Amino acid sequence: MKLSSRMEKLPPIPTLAMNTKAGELRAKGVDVISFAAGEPDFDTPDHIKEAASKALFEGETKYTAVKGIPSLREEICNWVLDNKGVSYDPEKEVVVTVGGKQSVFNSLHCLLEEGDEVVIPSPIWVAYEPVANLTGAKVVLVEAKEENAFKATADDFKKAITSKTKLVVINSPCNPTGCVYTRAELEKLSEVILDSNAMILSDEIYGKILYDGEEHVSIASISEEMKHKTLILDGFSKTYAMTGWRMGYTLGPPEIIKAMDTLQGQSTSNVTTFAQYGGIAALKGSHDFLNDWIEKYDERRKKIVEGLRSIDGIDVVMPKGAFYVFPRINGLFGLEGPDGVLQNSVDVGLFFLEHARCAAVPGAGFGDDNFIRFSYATSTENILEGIDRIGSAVSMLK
């Protein structure tokens, strides 16, 4: 059976390849540490799954409004106006998509077609540019500078906008480099945008994760006419350690949601309807957890961070926000190791993978093949052990 041309279009995810090549040495009993995983080591909070489990017993099951019920809306509207302080209209401005990707699925769907170019940074996480690849839209990737922390700046944007481009999309903080847009790095961007025919889609699923008094600001409440030309991606993933719950909300103009509404009706529809209630509490909830988690995260950034720089051919900025850090592995490329000379990300992803029994992303799939991404959610204990590791099989290599 021949499949569609469109698949061509679209690579298999590769933070799951590697997590999975990691899950299948681990079942033959080999001793993997994975740093590949995009998700917390924590556990969903207790007073969540408790209300999720609630809600199951008292027969919670059926079909909910696609959108997600009205309960869940309102307290998402009602979050974000104290998190971000951008005021949404719960009927018509926001929609509970299957996880993030789903948001970034419909919303790319909705606004794209064959003709438009949408501009993305490069590195960014990587389902943006075959979503987008997949509507027939033409991907404009802008650089977003190592020496500049991985952020683009507004004059890089201005660049890469033309008559044509439909989307601008962001992700603050950001997957995978840490890295942070402050305030006035936004409201330059947002001049930008606003002088041109383009919405802006803003990926905030890590605003809470945020290091040495960074500040999250959602390029929504920068100014009215902003909010309008606004897309807001976010969810509970990150926050909550709810990553295999799949649920996340986008907000923005009535027009594109109902088109989000419409498109979601027509494939998965609603959100698993007991699970909304967990969200609910987890928005209404005590957040004390976090503190405890990213005081934890903290350390282990910073143990990570110090780990690869002791480590020759390896450099890496340090991360203001999310929990990955992305170093630069280009200084072991024409290295020969025992499977023969390294000369690209996933060359090293593999050599790690193999010789220092350590899982990492390859950079490629972010859109830059220099680097490698470490997700440092993990124990300090696994961090430590495997910058041993990868450090004694750098030392092979000649």
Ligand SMILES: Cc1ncc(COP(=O)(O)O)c(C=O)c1O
Given for the second form:
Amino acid sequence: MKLSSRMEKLPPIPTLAMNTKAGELRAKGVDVISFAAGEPDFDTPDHIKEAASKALFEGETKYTAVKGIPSLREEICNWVLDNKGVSYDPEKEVVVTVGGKQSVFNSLHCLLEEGDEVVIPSPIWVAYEPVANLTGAKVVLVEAKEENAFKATADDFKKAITSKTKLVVINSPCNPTGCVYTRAELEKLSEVILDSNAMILSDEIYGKILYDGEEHVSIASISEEMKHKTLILDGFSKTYAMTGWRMGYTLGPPEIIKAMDTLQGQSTSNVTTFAQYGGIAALKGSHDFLNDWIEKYDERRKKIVEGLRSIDGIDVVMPKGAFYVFPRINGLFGLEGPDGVLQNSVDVGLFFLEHARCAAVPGAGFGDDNFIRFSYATSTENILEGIDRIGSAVSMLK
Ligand SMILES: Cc1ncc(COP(=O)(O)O)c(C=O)c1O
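Which structure goes with the form predicted together with the named molecule, now that we have seen the form predicted on its own?
Zooming out: every chain and molecule, the one shown earlier first.
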């Protein structure tokens, strides 16, 4: 059977591939430490589980409005007003999606088509570019330079934007680099966006995971005009350790939200009904647990950065948000290991997996082959042991 030509444009997701490989090794009894998964290692807080469980037993098991139950949409708008300082209409300006991933898929499909251009900084998370390619739009990558902490400047964006640019994507705090755009940087970027025909998709899913006193600013909060040019993507996966619940949301102009609602109605329909009640509890309940989680992430961030910096051939920019580090590993290229000379990030990833029993995701999938991504959403013990193993493996290279 010949598959559609559309599928030829769509590669498998690289972050899952490395995790699967690590799982296969584990099944054979190899003790692999995974730094590959993009999810918190904490469990969903009990009050959220209890609310979903109660809803399930009270019969909340039927279809809801495609865009989500009204009370969840109201709580999202309240939370967004409190946390991002932007006011949205729960009836017309928000849609609850099957994870942030569906928000990417649906917003890009509602806005882009052949002849359009979409500007995406690189390195960045793995989902935007393949989905943009699927719409037929042309992807224009803007280099987010390591020396600028992996942030593209307003000037970089300006140079990439043309009259055909329909959308610009940003992700702050960023997966995989951990960079965080400041208010001043977003103000400059707003001027560029307002001067163009483009909308902006602002992926703010790591907005609550910040270190060193960094502030999360939503570009939609810069001005009322910017609010009308912004789609905010956010969700429950990272902040509340709810990756398996599959629940995210998009906020934006009513005509785009309506189109996303229509597209979702023709594909998945609503997010699982009783899960939506867990979402309400998450937003309304205490967020005290986050202080403890962030303290732990912060300790791990410092340990992993210190450890990676101690290994010859590896260097790291200190991340400011999310739970990833993106070390430069091209200092290992040209060195010979048991399976041959390391030539790219995939070779380094496989070398770490086979010879240090550590799984990380090669930077090639994020747009830069000179790097590799480690998630530090794992215990400090694992981090220290992983660094030890990688250090010993690297010292064997000739
Ligand atoms: C930057 C970014 N945006 C969005 C998502 C989507 O998450 P989910 O679909 O679990 O809500 C992820 C998940 O890894 C991510 O890293």
